[in-house]
Amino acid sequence: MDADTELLVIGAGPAGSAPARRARALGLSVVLLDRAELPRDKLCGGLVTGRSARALDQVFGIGITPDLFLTSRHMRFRAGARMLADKPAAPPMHLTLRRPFDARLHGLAVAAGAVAETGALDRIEGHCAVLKDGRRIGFEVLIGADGANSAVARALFGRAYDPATIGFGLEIEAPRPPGDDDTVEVDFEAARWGYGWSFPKQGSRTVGVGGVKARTGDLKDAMAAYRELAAPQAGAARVKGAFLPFGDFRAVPGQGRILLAGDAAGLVDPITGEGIALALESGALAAEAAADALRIGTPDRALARYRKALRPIHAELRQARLWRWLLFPQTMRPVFLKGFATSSMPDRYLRLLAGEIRYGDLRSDLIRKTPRALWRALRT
């Protein structure tokens, strides 16, 4: 059945449910479209940081509850078998499975009045989205929140991402071993130009590796080795793979009245891997830009308003992309690991995850404390 709406959101993950919910609060009519019926699985570590928790409260009015989250305050940083830092009193980190998490947010958006539809985008014709089954949805503003392989981005730019800079990840959901202590682990040697993660969940552990695809190469061997180290109990757990917009954000996230949010706009921190907070924040900002543009009758100005709102996030990601050159090149890895193990860098990493500091806050501290070899490499 054809329909018309003020705001069409394509993609019903956190980056899509957030603008749907926020736009309804601002009085817009909303259609929320996803190619699959929810609940459905997504490759994601499912780490909800303090920054993500604040965004959930601001956009959806929900807190961290034990039915959806496992909360851990214990973080370990490793380099293979070598322990770099063990932090048993870290800022709280909340772990969730994307299947129930996405379904909860989608349900809240629908409860607020968003109209849920299922279908896949075929093309965009003017101010109309044409689905593969022939249905047409007219819109005043469209938000593409349909992930790293965004059909909306392909419709606008011919491709969703730059293959030279996109990331890729492999992941399994493994049974929890006996005596599991709910520790969150990151392994900086699990993958070239990337890292591995082992995140506890209620009843399982999410174990995966990811990195910049053009530099990491085939991750199958890296995943097999990390799986043996971090989840020898995994048995025949199915391996999932997906592209990750690992710091390759779009400086111009859309065209006119069509906006991109979350992974579709490349909004993933290349150091911490933070994506959920940026999905929620960018989605809400996109909804507000749409509402502002529609209020004054200029929907084609939505992108200009959205770009202005995104400036702080883009500035942070530019700085994070610079720091990535200190962490991931193989020639710098031994120096970085030594510095990480013998300095306050783990504490700063945790404060970044918690949203207590931003990359701009690190500049003077890192100049003062980071080993000289790192800074010689950065200057070069």
Ligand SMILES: Cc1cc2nc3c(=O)[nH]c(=O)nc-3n(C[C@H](O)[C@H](O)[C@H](O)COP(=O)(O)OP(=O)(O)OC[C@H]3O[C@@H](n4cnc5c(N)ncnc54)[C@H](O)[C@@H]3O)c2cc1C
The other form holds:
Amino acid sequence: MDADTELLVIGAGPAGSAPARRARALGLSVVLLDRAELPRDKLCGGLVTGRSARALDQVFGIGITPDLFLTSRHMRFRAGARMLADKPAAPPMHLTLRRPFDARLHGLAVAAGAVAETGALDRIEGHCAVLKDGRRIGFEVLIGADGANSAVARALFGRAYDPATIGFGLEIEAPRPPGDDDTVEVDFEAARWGYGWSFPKQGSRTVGVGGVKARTGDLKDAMAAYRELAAPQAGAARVKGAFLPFGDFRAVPGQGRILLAGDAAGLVDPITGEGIALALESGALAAEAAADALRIGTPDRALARYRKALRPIHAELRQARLWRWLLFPQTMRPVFLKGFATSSMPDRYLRLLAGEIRYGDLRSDLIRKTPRALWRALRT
Ligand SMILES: Cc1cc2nc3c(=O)[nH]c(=O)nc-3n(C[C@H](O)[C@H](O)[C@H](O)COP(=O)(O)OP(=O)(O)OC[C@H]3O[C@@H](n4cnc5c(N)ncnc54)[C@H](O)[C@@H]3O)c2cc1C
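Moving on from the form predicted on its own, please list the structure of the form predicted in complex with the ligand.
The complete assembly is shown below, putting the previous chain first.
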């Protein structure tokens, strides 16, 4: 079946359902295409931060409800067996499974009038998307929200990501051990140029390691060691892996009337690995840019508008990439871990996750405190 639409969104993760929903609110006709029929699985820690929660409210008008989320305020930071900080009254963190979460957002986009189609994008010919099954969908503006290995990005730029900078993560879904207290755990020693996580869910724990693929070394070994430490009860739970951009964002996220959002645009926090908030935010901004460009009859100007709207996000990711050089290199690790355990850094990390502060706010702190913290750590 051939179809024509003002906005075609490829990919129905958070970066796809968000623009579909927002564009419908702005009066555009929308086709939302995914190669999988939803609900579908997506490998992810499922940590929905305060920042993501705000975006969910703004784009979808939904709150954090117990049918979809487990909320925890207890955070532990570790370096292997060593406890760095235990924070029982952290800002709330919401944990979800992506299968029902993505299906809910998709359902809300469809309820708003987006037309859901199932099929995989093969290529783009002019203003027409050609699917693997031969169907063709004409569009005024296209948003590529098809994840880290984006077919839209490949069509535009020849490849979806840079192998030198892309991140990779391994995860298992483990049963919860008896007495599990809903603690959210991060382990800075579980992976080089990355970290490990153990996130509680309503019926399981998601335990994983991830980092910059070219620098983490053998992630399988790291996963085996972390699994032993964090989830000895996991039994035969199967390890799965997936790419995540992890700071590898595209300075020019599209071409003319074709825009990239979420992982397809490389929009994942290079320190925390959080991508859901940026997927929702960038998706909504892409829809607004598309609507503005269409309103004045210049769909080819959509990218220029979108780039302007993305500037604050890009500026923040650039800052976060610089911060990584204090956290991730092996030579800095002992200094960082000592500084982390003995300073207000854990609280700041949590406030960052909650969206209460941004990386820019940390800069003045760094200038003030680093020389003293470094000196203290080196002396001991
Ligand atoms: C191991 C791991 C753990 C993570 N943990 C967290 C976390 O705890 N919190 C957090 O905020 N972020 C986390 N992230 C990052 C987060 O998962 C992503 O940033 C987020 O899913 C991006 O959403 P998206 O909509 O851009 O892409 P996706 O969620 O990947 O959705 C892309 C969609 O596009 C579809 N698609 C792909 N190709 C095609 C095609 N050719 N045609 C049609 N459809 C197509 C796919 O089926 C999919 O539905 C994690 C990532 C990984 C890998």
